[in-house]
Amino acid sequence: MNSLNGMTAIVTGSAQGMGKGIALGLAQRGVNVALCDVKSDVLEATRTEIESRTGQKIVAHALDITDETKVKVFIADVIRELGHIDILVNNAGIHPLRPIEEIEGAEWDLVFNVNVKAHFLLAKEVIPGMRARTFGRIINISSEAGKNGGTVAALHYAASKGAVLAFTRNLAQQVGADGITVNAICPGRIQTAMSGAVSPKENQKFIDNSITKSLGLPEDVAYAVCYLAGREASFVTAETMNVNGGTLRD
């Protein structure tokens, strides 16, 4: 059963980690794909990659997702590349690891705004298009930090993960009955570059915790987004789905 075949996606922060995770479940589902990331210098070799592994039409594209305005070209852009939006996957995050003396109020604003802001930018870009076809995945990357306040988390980057919860939970109110699906998963420590920012010890300490005695993988999360991405998944909407090897019980 596969009923992602044929549909389209947007997956932000997707030149590597979970987001490349992400985009090449879904593309190996025959979903085609629009990449976009700030890292413009590994977004095309991302996207070459994950055409050439799947046989999926991929388009990417460099961009500020905090950027009202370039946030209306990309969709515009994407839409005249791939016909129509079905799925959008807000993935992008940024996580400065500070404790409170040492955060500024530019780098609140700045984790506010790639973190909760973008999602609403592209959110209410895409929806329009959504509501006329009367079918769409809206997909946001919490965190588990979102709902436990995180281990070695910073205080900005939790709470914005808290905040995108919220934000799941009230977009879903009000596009449901349009045939439009919003759900959030929140992931545990994945083996990214952002685990990859902390010490050996601290993530043994998640280890540790697991049930699984493990990292999390990026296809891990692909795995569930492409299950909420799918047609199975239309009664499933404001829901937290938890990635986390048992870290996180609730």
Ligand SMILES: NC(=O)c1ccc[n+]([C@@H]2O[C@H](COP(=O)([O-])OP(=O)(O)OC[C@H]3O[C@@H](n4cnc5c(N)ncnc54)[C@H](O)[C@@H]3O)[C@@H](O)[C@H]2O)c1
The other form holds:
Amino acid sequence: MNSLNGMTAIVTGSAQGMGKGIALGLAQRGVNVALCDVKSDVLEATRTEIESRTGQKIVAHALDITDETKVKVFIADVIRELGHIDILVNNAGIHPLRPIEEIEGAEWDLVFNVNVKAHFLLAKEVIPGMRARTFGRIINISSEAGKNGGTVAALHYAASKGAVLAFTRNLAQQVGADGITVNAICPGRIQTAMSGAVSPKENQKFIDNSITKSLGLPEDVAYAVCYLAGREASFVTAETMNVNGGTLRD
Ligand SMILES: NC(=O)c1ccc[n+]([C@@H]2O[C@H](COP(=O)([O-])OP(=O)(O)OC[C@H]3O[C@@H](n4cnc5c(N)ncnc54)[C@H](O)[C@@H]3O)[C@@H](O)[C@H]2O)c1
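Now that the form predicted alone has been shown, please provide the structure of the form predicted together with the named molecule.
Full assembly next; the chain just shown is listed first.
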């Protein structure tokens, strides 16, 4: 039995990369999905592709998830379109590569706004409906860098991904009695535009350090999301799942 069949989900940052892979993986298992991204040009093509490949209802909204007012409108729109929200995947993130000397305060704030604050804004809006229905799954995409500090110069990114882990563990305690689980995934290097911006030498170091001798694919993360989103995973919460080819073993 596929326990995801008939559920509804929001996946942030889903025009491309891991978010697109996660949305596709959920839709392939019978989930109706709301996509959102700042990349309005690619978003509609992604929506059409996932809808035609899966036959599920897929809606798409172009928005900046750091904008609190727009997030409120977005959630209300999705509830109107899909009926309710069972699953929230906080996936959107940014990863500016810069040594500390070159990071301005504004960029620090932007990274934390996208990578952490937006998780809070989205979660706050979906939780009342999840509590009322005594079911919910919130899955936050952190990173291996949130645990080991990362391997490239991106101090704000690594710090923000560590914050996502504490966010996950605290929120899990606040909503667990209402049937809502909150978990994080720590991907290693996954083949997307984000890892494409890292040097080939750095990506090769990751491959050499992995047990699988490979980078990951978006579908590797999607499969972990589908497990955590399932009804059977109701006793798994405040957990962090590595999807990293065995690079970081903790
Ligand atoms: N690719 C990797 O190797 C890797 C490793 C560990 C963790 N991650 C994490 O996985 C997640 C997905 O990354 P990816 O590799 O697919 O990157 P990506 O850059 O391909 O995709 C990120 C998406 O988020 C969107 N986005 C960024 N800011 C936004 C905003 N303010 N509002 C709405 N959408 C916004 C982007 O437009 C983009 O479509 C991120 O949180 C990233 O930190 C990636």
